[in-house]
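There is one chain below, alone, in structure tokens, taken in the form predicted on its own.
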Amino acid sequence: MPSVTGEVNADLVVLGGGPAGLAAARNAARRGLSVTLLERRDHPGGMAASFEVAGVRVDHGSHRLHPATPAPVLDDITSLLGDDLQLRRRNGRLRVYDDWVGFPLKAPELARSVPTPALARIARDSARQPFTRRRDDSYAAALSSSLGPELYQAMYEPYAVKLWGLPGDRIDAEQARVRVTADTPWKVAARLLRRRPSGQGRLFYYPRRGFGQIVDRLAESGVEAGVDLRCRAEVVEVRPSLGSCRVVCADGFTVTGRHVLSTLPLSLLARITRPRPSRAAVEAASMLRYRAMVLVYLVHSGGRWTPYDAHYLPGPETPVTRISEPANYRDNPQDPTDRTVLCAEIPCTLGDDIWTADAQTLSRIVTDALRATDLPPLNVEGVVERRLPHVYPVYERGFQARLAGLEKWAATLPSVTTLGRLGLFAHDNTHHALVMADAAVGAIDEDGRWNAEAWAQARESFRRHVVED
């Protein structure tokens, strides 16, 4: 990859090398545009990248490519990965009412795990629902009125605090729309217990060499098409003007493009854009928060830990929300047989006790979680941790007004367009990011000019995105 020195010009500059940035850069280069992509880390891929722990390829958390992926996007990924893109059957478990049930869920198994008094309360809530006024003034109100108080309190209330750091009545109802679908384990449980069709997802796509194989191939294909991919390129200044935009990196490297596609967090873009945004935009940016996450990878000796791909932990007994076993997501003969690696996800806030904890403390938190939830013990022979500062946007009540103010400012920037999960402050899957990339490149006309109307139409379609678990 090129070193970050000098000054260049390009038709298109892409900020951020996650799935959206990589796909946009590749697609634009294949159209014949000169493209420079700037990525702060020493490798592309963002949170979709994979890496190796004890000879096992692992991901940044639990990632899957869902069957909901639009056919053109899925066909493109298949063309890049070939037979390495495997269609797999889900085999997870959900902790509910202090018991484990398999996921995908089966109604008889789930009903046997729910205490009789709780089933009676679920039946009561279900009978009352047709006569209950639907509310949408908060996450708690929306789910309590749609699922019933019993299921909300048992499955969603503690999970909201763990995932977003706020009680449900302080979270906007939009969080329920984008994060709580018919295919999430908890929503499926609610539908089954209330004797309604589940619609649950039973299959997923996953690469043989880890989820990061997707972004690796996007990067390789982009470079082959002519993308100037520059890692260790931290953007510190963005200077938009009519017809071009100048981007400056920390070491002085400068690139001027006819147009910039930014996948950086909106709040970061507001800090580094010159001239500086209005005070209102700066205040709006400071009030949009992301939930951070610490990922704890535990090397377990003695072969596979369990046959399951993921264990979901919505309850308050541990700060861990999910434990996945990456080797169980795929069929890869290169995975070692004498050991495995688990990935435990612990949401947190930047600077709190979880974020600053050392490896020994994090390992103890995970092993305590295993004991508290009746999971098998581990033969730990190694611990690796990764820290992610921007994982989940927090849709605190009132966030929409703040986001609208920031988006209004961003829309005034000439020659700059924001996209991707961080660029749009959105809860989105990888396939959503790839759809955004296609739409962004599609909004560049044949003469290289930006078609604002085409992009506005695409943005409206993005608002209908719902996260698939």
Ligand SMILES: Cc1cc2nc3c(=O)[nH]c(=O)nc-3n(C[C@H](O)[C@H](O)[C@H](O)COP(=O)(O)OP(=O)(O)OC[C@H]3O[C@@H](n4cnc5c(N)ncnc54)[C@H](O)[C@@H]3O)c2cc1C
Given for the second form:
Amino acid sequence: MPSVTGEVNADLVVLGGGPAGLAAARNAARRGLSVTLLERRDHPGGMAASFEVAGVRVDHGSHRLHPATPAPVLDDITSLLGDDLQLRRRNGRLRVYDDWVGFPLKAPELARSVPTPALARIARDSARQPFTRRRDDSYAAALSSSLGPELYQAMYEPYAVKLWGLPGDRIDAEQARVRVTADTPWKVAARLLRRRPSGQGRLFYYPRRGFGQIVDRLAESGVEAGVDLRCRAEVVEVRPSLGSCRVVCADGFTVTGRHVLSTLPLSLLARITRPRPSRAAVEAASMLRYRAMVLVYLVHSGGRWTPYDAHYLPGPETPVTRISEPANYRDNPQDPTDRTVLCAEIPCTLGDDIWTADAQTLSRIVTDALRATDLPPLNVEGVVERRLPHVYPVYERGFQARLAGLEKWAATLPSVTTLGRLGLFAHDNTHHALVMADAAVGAIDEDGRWNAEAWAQARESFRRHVVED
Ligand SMILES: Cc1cc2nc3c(=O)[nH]c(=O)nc-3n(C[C@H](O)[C@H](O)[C@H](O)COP(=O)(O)OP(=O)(O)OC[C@H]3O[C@@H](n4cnc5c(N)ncnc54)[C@H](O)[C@@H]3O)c2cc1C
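Please could you give me the other form, the form predicted in complex with the named molecule, since above is the form predicted on its own?
First the chain shown before, then all remaining chains and molecules of the complex.
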């Protein structure tokens, strides 16, 4: 919806229209609050949105709704999407030891693919593991001491360099805690062998018309409930005061709210808040880094490319980390049969060679990756690229002290609360973003006042989030 220049008041102003912002705005409007939501782009949905390439709905990289989604959130999404929310079986592949294995991993298949000398090293590491002192001075130290050097070097170190742009010894051990659920060889083995009755880990939910159908329905339902949803509304200034907060957009549109929920990157919020934060907080903000990502969509003519939903590429032979085929995530009779679209994810740093590469170069990087990993060639009919500036928070060693400084500053802002994946500098999934939104609106009392204690408790529970891949 186009923005109009003017000045309005609202009970709640929400900054950013990704899943966290949309869900918070919708929940608050359903409780009877007047809500304005400001989104910089020309459509809502954030990283969870879908769009169309060559007649195929595609996502911003591989997106699935995980079975770990809490029941109330899942029930809500089901009520919004009905039969369009499909329960699907995962069918991915992972490149390890120059071979393809099914992902999620299956023990016998993995054992067949791992060369005998490497298996011997894994066995040796496992035997030593109970006597190895657990270390937590870096991601590399934490995982090498728990999983053993062989598994760490083969599966985690090269992937870390690609995803976060840093070697494992410069990444904080916290990264291992939030991203690696099985952190000993025994837990890895148990995970591989366990047959979970519900198929947890092997199943996922996915909407018929792309992952973005979830945020599209959240947005529609929010507008129906009365949310004033404004796209192309880039927030450039936030001016909090006791009891209200004034928010200014790039086109001059201004809104004053009793409370503001910001899902913007925390470091961006620090840059645009007036009065300016202390020098220490500004410095901390400039040192908190996000990894960027270029998404390359290749149109392949001649029907489906493979039967798999995603190929995971942890190795150093290509900067591409994953190639997904969105049409394989769902059963949608409207998907074309004579072509398909692949989505290649290439993490990078703002302004580097990948970020600035043209479509032809990006297309070559992807086709080189296919060749280097024994994947079928493509009949490329077209290339579309998308650039996301803030994708992964980088948990460089020492980030916690900088983050704590910034959070301390944010906590002093009257009338402003930060949440969401970028607002909390967390790696969270969509279902976590939705949980945060529920908690944030729950912290607004019946009389419209912000309940800081309730929010502090909710924040503590978010620290236990573990990210699902
Ligand atoms: C490659 C990739 C794969 C993923 N896979 C999965 C998955 O399989 N399952 C899963 O559950 N999750 C997955 N995620 C995570 C999921 O996308 C996020 O958890 C979710 O989008 C976070 O929602 P959010 O609202 O917190 O943030 P975002 O979606 O980032 O939304 C923030 C919004 O703020 C807007 N904004 C920024 N600056 C301004 C400004 N100045 N003014 C106004 N608006 C602004 C942005 O445009 C954006 O719309 C994946 C993410 C990535 C990058």
